[in-house]
Amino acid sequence: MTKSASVTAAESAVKNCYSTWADSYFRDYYTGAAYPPVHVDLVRRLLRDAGTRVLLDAGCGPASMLRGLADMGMDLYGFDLTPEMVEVAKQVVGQFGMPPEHIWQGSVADAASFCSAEMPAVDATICVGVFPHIPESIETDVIGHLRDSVRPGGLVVVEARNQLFGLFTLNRYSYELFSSELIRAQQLRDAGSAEVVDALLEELKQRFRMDIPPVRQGKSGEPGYDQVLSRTHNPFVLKERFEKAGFASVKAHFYHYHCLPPMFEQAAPELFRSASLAMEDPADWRGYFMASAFFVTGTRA
């Protein structure tokens, strides 16, 4: 697949964003985060239940997830878009006795990136932290690449940010969900007076905490996470796309629950953390609204 100019620009911005993050990403999101990385245990269970022997991590970052899987006896491989992330990942897997050739630079937009001369047939492919940065125009292609990367009957595990969480947060995410997906503001403008619609949308903003969450910026002048393409996904829609791509047994698994809208965390941090952790159940229907992230899993037919 030849990349369009917009896809190339999006990838360039993402590489720039993560270029200064390689040394601290694992610490920031896996060991030093206020909320523990419950998704690691979820991925471990999914891979164990699937009997995975050969695993590919598409978008492995600095081997963040692979570090938590290294003790499971699997043959591990991975690639990432950002050169700095790849360099750190090679160093990390070397500490586990893995050849550095098991890690390479690549893009989920390129089918060739999912292949390695040294890699046997893949039992499972995981893709964590990547889908927010994939332009919607190529998402179907990327899902196809993931499907084709595993053997027939193999498992694909994709993580995404939960768009429906915005129905619970009462903040900037809520306004974005209301205006772009539910109201579809541009269509409303086209159907009537743009000035009237814009005035109503400004009034709608007053119902939400538009100052939170704060926009995440870069460390050294590069764009931050919220300044590059960082989409959320509707779990119903993403499941449907997996089914249309030929996956079987497609399921959504929710994680990182919030017992209250996030704005209340500072008022009772210990209660917020303990009660949220107690909610962690990938199959709880409340996850559609009270969990900020989810995995979609499916097997190649």
Ligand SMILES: C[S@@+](CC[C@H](N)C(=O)[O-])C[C@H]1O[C@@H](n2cnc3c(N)ncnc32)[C@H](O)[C@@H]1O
The other form holds:
Amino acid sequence: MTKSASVTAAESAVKNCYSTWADSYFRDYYTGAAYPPVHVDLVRRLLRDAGTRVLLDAGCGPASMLRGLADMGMDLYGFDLTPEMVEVAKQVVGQFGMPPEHIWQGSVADAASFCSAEMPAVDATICVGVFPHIPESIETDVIGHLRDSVRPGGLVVVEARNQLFGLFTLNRYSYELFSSELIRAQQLRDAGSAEVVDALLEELKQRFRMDIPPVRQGKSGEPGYDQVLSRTHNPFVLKERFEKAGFASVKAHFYHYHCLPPMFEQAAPELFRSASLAMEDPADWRGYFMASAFFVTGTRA
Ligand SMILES: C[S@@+](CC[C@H](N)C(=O)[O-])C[C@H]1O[C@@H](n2cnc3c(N)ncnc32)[C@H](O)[C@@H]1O
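Hand over the structure of the form predicted in complex with this ligand; the form predicted alone is what we had up.
All chains and molecules follow, beginning with the one already shown.
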């Protein structure tokens, strides 16, 4: 499949964004983060329950997840779009005695990237932190590539940012969710009342903290996370897409709960952290609104 110019442009912006992040990403989001990486245990549980022996990590970054899985006795493989990430991932897996050829550069947008001469049939493929950067226009193709990467009966685990969390955050994300997904402002405007709709939307903004969260900038001139395509996903819609792609036993698993809207965190950080951690239950329905991230899992028929 030839990539469209807009997909190529989105990929190169994402590559640029992550190019300066390879050395610090693991520290920033795993070992040094204020909130512990609860998703690692969740992934370990999912892979163990599925009896995984051969694992592919599509968009492996600096082998951040692979480091947390290295003691499980699985045969590990991974690829990533960003050359700097691939370089660090090769070094890291080398420290665990894995051959560097188990890591390569590739894009989830290309079916060929999911193959390597070395790799036996894959029992499970994980894809963590990558879907925010996938243009909507190719998402169905990417889900198909993930499905085809595992053997029949194999497991696919995709992580996404929870769009419905915007119903709880009362900030800029809430306004985006209200105006573009729930109200569908453009349809109302098209129905012939553009001025009224725009005035009401301005009024709606007053109900939310539009100044938070701050826009994440790059470190040295490259675009930051919020300056490249970084979509959120509706768990109901992503589950449907998995089902349409032919996956069986499709489920959502929520994590990174917030006991209060995040703007209250600074007022009581210890309480916020401990009460949020106590809520971590991937199957709790409150996750649809109070968890900032989720996994969708499905098995290839
Ligand atoms: C948020 S990081 C997550 C890294 C790792 N999976 C983890 O969970 O720590 C996102 C990673 O996805 C990679 N990525 C973005 N778009 C990609 C694509 N189309 N194909 C493969 N990797 C991609 C980036 O280079 C970056 O390393």
